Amino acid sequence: MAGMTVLIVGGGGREHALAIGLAESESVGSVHTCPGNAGTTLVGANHAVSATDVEGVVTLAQELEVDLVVVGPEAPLVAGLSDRLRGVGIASFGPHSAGAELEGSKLHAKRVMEELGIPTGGVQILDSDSDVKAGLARFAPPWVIKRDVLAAGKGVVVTEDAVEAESFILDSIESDGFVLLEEFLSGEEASMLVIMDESGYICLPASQDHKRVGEGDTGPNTGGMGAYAPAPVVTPAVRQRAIDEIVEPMHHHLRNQETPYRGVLYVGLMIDEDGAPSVVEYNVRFGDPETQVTIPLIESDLGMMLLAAAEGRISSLEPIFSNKSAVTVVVASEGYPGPSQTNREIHGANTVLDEGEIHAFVHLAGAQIDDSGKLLSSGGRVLSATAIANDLATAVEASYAVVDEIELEGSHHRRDIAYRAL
């Protein structure tokens, strides 16, 4: 029997990681990506359809006669891509538009958490009628300010500078009408990716992302400068508390909606010194770069797993995970996370390290191949060097060995990925 035809929507490092995982699945016969990048061309076919072109993606899926669509980014989910695909009889891994509002609106997510009693930080809604200084005085610094829009992980400012906080609040109110001022949660962050549908859920190995651009978690927020899994801060006891207090009540809520949630729920956790987890944020898709370190640790057939969730039968599976460690280090363009210098040639991206139990390679993200066959940078986060090994320290060493082979003018990366665990 021929394997499934799968279409991946998106064009980042996350999509390259999904493409590799699906191409290695026995259940999958061919992988297509739209729009894809230089990495996804190595494992399947790219199609020049934007991820946010909902009708274009639906038409492409019909033309390719795909068995499954896997939606990477959040914007097409909020715009109703899964609703449209299911409406024409195509299985889609990714929640419907109402479910996607958990990421599409931070205010909606907060209200749901409060309704369900899920632990999270306090929040104030500030608008043009609010006394901003009084609002800031209600919470001790640092202040967490979030725009209620999709901003690719960069619509959040965390600062102890009252002037910076007030400026961002006023700018956000002017552009959006209101802004969320949240209580700062102290502790150590971790990410739990939970594949769920109405039948049940599967918690994937917990990871830890590095959001700040600079070493020691300094500088502005980015989409993520590296990650590792499993994250030791998520001990078995912490994991069970997160399931009991956070995953279970949200799953119960989502499975009882008119249209059940089918896809992955990204739970951004803050774990305090007593091991108590709280929710920093929910996302409705695989995280980037967390996906790059999570997919390699899934030993079960990824295609079967994603199709089962898209069809509402995830509880029928018993997944198998590796006990190895995975690390990825992001190499970013000059200027990132601000305006980035692109269209520069990349050398060394085909580096592969295979030594015994160590496997290290490159996930491509903001990278495209030009007409002459050159690999050029095309985005802020250009690629990440990913390594899988028996222990975390070895994986970190292997990942940086690959990074050191990369040549990209003006690029930068952090040298301390996984420092909290090590």
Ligand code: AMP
Contents of the next structure:
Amino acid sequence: MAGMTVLIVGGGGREHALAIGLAESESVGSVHTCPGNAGTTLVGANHAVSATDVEGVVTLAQELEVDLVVVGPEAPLVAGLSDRLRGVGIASFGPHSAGAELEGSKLHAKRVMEELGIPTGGVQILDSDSDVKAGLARFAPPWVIKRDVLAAGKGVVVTEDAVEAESFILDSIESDGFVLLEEFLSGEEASMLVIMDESGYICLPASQDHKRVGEGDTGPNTGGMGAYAPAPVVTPAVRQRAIDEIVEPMHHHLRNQETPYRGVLYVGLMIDEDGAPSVVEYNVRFGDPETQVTIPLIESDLGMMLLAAAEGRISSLEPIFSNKSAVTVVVASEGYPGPSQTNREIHGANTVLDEGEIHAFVHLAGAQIDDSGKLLSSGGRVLSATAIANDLATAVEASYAVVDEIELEGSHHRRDIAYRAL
Ligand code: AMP
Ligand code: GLY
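Condition change, the form predicted alone to the form predicted together with adenosine monophosphate (AMP):
Okay, now the whole complex, with that chain kicking things off.
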């Protein structure tokens, strides 16, 4: 299909990256985003419909007569946006609500993995009848405690402090009824994004996110403070094991469901020192900020790829990937990942570096343009500086050159993105 009209749902840096990738696709004629941000307006039209307003998105897609909807965040998928869109004959990239339960419920994901024999950490469910101290004694510290709710990466506590562990467990049981206590997996993390449908799957270049707020991977978890791709920890041997032991059995399971999975499966991997991968988590959407470093490495037409998955014919494509490296460094608001200071003016976000093979620019995330045309922060993660170059070290340098042009009062960022690979 040429000249497609595409609607992207969401408004973060991931959606800006998707909008750029789609706008650059020959198959795509126009890009719309709801609600979008200051970045997506540079690429197409924004519409004031919330990503979680399922009926509003369906109506908008019908009004715009779109050929494809690409759903960014998990909440509308869990709420059944793809089911509704397909019900009215609109192709949607993103799983139906039952498929989205892999992210919607960590307990469900664990049970599916157990059933399929997919390597992952052991788990114990604790509720108000449980002996919490006995539970903690069963696992060696650090303790990994996960609430079974959508919490944008913030429903997880990893701690060696027994008092903190116990209090998070008790609070979670009080608010949710139960909580998961999980075996701690050691090793190095990586994100594998796998575009899949019932006909097959495509593994995108593996990336590595930096989930902790502080340098050296310290401090509380965030949505992600920066990422790079490809991640060398995913060697060809590790990748093959991940495919054989994790992706294949899960794809087989998902393709045989009553409604097959069509979208991207984000496999959060822990790779131990022997190169054995196991699953930390599944997400049912593109990662943020992993998308900002993955989309630029796809040389094939992104619009065709996402439409093919939405229509169940991904196996007909032979994707081409770049052999460059990409890195993105997140600039976050003061206070993030806690309550953030927003509504502050951002300067320098239009910085672009084009030097030979180096291309660096800004992906906007929690940033909006006000009535007077000022660019203001509107979220925790405000933007990320992304660079693509022939090698990772050059990309990192270019990305920080862009970060250094950004002015935002009270903002913070990590200076060590990609350190594990350098
Ligand atoms: P999740 O939301 O399940 O991805 O957890 C957020 C982050 O917590 C992960 O990216 C890991 O850094 C850490 N984490 C989660 N589960 C484990 C585990 N079983 N072992 C070690 N770290 C974990
Ligand atoms: N960057 C982690 C995530 O998207 O879940």
